[in-house]
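Taking the form predicted alone, here's one chain by itself in structure tokens.
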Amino acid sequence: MAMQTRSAKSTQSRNSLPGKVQTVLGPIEPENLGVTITHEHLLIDLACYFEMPEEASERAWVDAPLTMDRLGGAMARWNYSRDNHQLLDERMAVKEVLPFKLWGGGSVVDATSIGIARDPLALQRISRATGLNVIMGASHYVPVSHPPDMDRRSEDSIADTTIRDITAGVGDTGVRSGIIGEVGNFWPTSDNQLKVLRASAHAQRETGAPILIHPGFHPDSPPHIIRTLDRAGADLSRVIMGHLDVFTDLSWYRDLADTGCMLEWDGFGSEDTALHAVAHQSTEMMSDVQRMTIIQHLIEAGFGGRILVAHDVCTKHQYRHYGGKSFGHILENIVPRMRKRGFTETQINAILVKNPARVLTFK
């Protein structure tokens, strides 16, 4: 009887979702999203990236709390500053995300997926406390966060878990995911990553949910991921390619845009030149000026309907409490600069409102 009830609820949920956006508090109309940032982490634990340094003096950073006097060295020690990797305090999350609401924000995609401490009930509480719509992620993060038995898990079982998270809810919480992702990848792409990508495409076909990708930080990774998803039957117009802040070739961007996927610059506010690699994946983080310049070029090339933006807040040093720019930066600082650079109100509205609403709406 319990199995029949769950199945009935899943079918009802699936049938009711086309044309809606699924938040942690239930489905809403797309026009109720408002200004939306499409890649954030209200709560997260990035312990999967931890690596113990060899040097005794560097080990002093491992368990030291992040303080203002340590900010200058935190990014160079990104992989072993444990405190910096943990956003676990709900009240602090509410305090940090409220400026986004006060500057006119309406919705946040929380891209925390399996392996980095996804917390459905806490996301509900944060949504109620702030009045923001929160869209929760599904599927698996990067390989270093995969469960120990990932090699033995089948593509079908991964897809089934993702589908259940969307149609019935995560575990026994009843809180449903509204996006498949962030689906984590390194380069080169491993068999398990391919398995998760194909499972994500399957789950998209079954549920109508969008897909959010964390690519490997190599120019060959995003095109390879797009080809894999395409062969698996994904709707590429509803695939968000995140973390594009580490690539700089304009012709490469145009080629990626030609595939039909959504393009996401989610590192706004992060310009620290000390970060050179994440889990041995080399990265060159661009500045906000470079982000705006590339976005402007792509708008002029006709791709304004594909662009999304966010901050990817996932570490303490990004919080205002620790001197960072946090969740309100785009609305407070970037949008005024866009206007001065010649972005029109129509273009800004597309990036912040129309594009997110279109891609987050279930089909």
Second form
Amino acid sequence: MAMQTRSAKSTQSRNSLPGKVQTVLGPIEPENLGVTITHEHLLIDLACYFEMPEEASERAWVDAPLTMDRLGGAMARWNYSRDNHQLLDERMAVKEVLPFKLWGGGSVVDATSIGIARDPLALQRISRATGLNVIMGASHYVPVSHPPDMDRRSEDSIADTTIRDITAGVGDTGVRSGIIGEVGNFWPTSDNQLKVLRASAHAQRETGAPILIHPGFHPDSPPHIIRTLDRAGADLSRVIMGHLDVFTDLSWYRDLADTGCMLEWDGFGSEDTALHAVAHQSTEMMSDVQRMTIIQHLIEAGFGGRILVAHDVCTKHQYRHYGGKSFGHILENIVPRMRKRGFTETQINAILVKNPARVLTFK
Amino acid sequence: MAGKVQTVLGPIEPEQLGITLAHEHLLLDLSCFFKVPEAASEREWMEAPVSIERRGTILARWAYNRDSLGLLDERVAVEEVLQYKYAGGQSLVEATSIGIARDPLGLARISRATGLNIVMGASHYVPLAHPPDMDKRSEDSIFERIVRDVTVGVGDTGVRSGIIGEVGNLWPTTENERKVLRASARAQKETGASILIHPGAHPDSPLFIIDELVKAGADPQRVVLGHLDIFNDKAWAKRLAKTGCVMEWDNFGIEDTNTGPIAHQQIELMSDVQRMDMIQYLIGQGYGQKIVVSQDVCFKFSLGRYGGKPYNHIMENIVPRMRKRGFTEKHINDILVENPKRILTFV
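Moving from the form predicted alone, what structure would you give for the form predicted in complex with the partner chain?
Let us now look at the entire complex, which starts with that chain.
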């Protein structure tokens, strides 16, 4: 049966996609998405970030399982706790994402791209197990996860893989990507990153898919990425700038929004500011209060149609099972707090339903 | 007592304090805040033990999870607070006041077990924790009780309070709270001890309280305004600083803004980044001698074994981050040593 399903899908022509959203179980009408969180990871392996700490007592964290007594210190040590890097248990992923559905959720963008253990068939199984629409990613994650021969790969070959993932499916799985990303970047931008960015823009022109960016954690990175994509012919209204949770300057936001891109705060529920560096790039996470405050400012400035939200669950300590708030947090806690802060139902609906539907619909 | 600091094991020289946390709880019972939630599925949380699966969403439910509301295990307290000592800490203010299970002998034992100096509180916590006959108690009787706790010791324990507080307030201020505030101010004049305030969760509350205390004869320089972590407004903080009081950010390590309301007063906690940013601003404005910090461990889930950042968080994590942000060693020494010493030394 599975083989039949696959071959049936592989015969679908590229032309059937405009106007549709591509999920791991096939194309659907945008109206069927419902409440959508646009940047999550149901399964992932972030081992690419592993870095051995220098001090002996810190090395006790390297292979220790994530237990309650370690939670308070886990964020500061996220890059050398191997257990924390891995979301590998499919049944647990189902259990964690179901509350999102029970709170009213309909669809999830699984932003896992090449280099962090993208798993097309498992995403299909999770989608079937939960009834949630799952949209799978494509293209490459940050340089530390690039394949060893990345220096030699051409822009064309990267674009070809991305296009194939969207039009034919990943490998021989028959499961197709519905978004190009998360495309991973550090700051400053390396040549390989430029290559991946241009290839992603090329794949967008070819397929009509949206692009999802993981920028470097420096205020110059998102504007630089936008310029690079723009020059390579990307449709900026279909580019999602993720991880804005580390930028607090309102005038900076105005400039970014003026480029026409989509703005994503995907760290909802992550408020522990002990996370102060990702791959040596200094970061200071904002709180959910700060996220809502900035979003409210941008809505007032007329950018309510550009805003997306998510939890970017990518480490164990974000799972409810391990002391986190997990995939249900926005619907359970943030939406009521948005109402209390004066967000209208129209504004909330734009963020959770209309904006994701627009950006995920193929052109 | 003038010129000395009063710990649960007796008076010491101020120089012996060293690094001092200005607002902690080693043992307490916050069940005064317990409130049955309306929704049936939420009631399942009432008797559930704090566990790793509940940890992520428990702050929203702190007021109806009984297990969260008690720090009752003395041996656990010793193990947890020893991490603070190992990180370089020497002293702490145990701010538990009347109504939330102050335990003078327990604190004396913990001090002996750990070698840490512990300064015990006095006066009354928030109205929910007041004794049932509070309406009938006179200002004089409250005043006398505080003075006795400081000069003779609590009950027949012989253990004496070294600070008046945390004096608990909600907003708006009730007559009983004003009575307690005036009695605390008078007890300060009588004993020379400092006052530590838990204000209501409204920006008007701290300013109102200072005014009330000063009218009753308190020295604002010897009043510590706690829990400033919910007022993220620099202009407001500067107004408060101008009263001369000591300002305390005592929720370091608690950054979950999904925290449920305190007695119907909605709060929004600042993050550690916002706390440091505010402190740095006030240092820049010349108020570096007016700042103290702490972690106010008061829920079970704040303990390290229950997934929190307990007594050692400031020493282990915040001090290095302060250095990275450009705090000088002098600034840090003022906040952790000199300012607490000045406040805790009786005049």
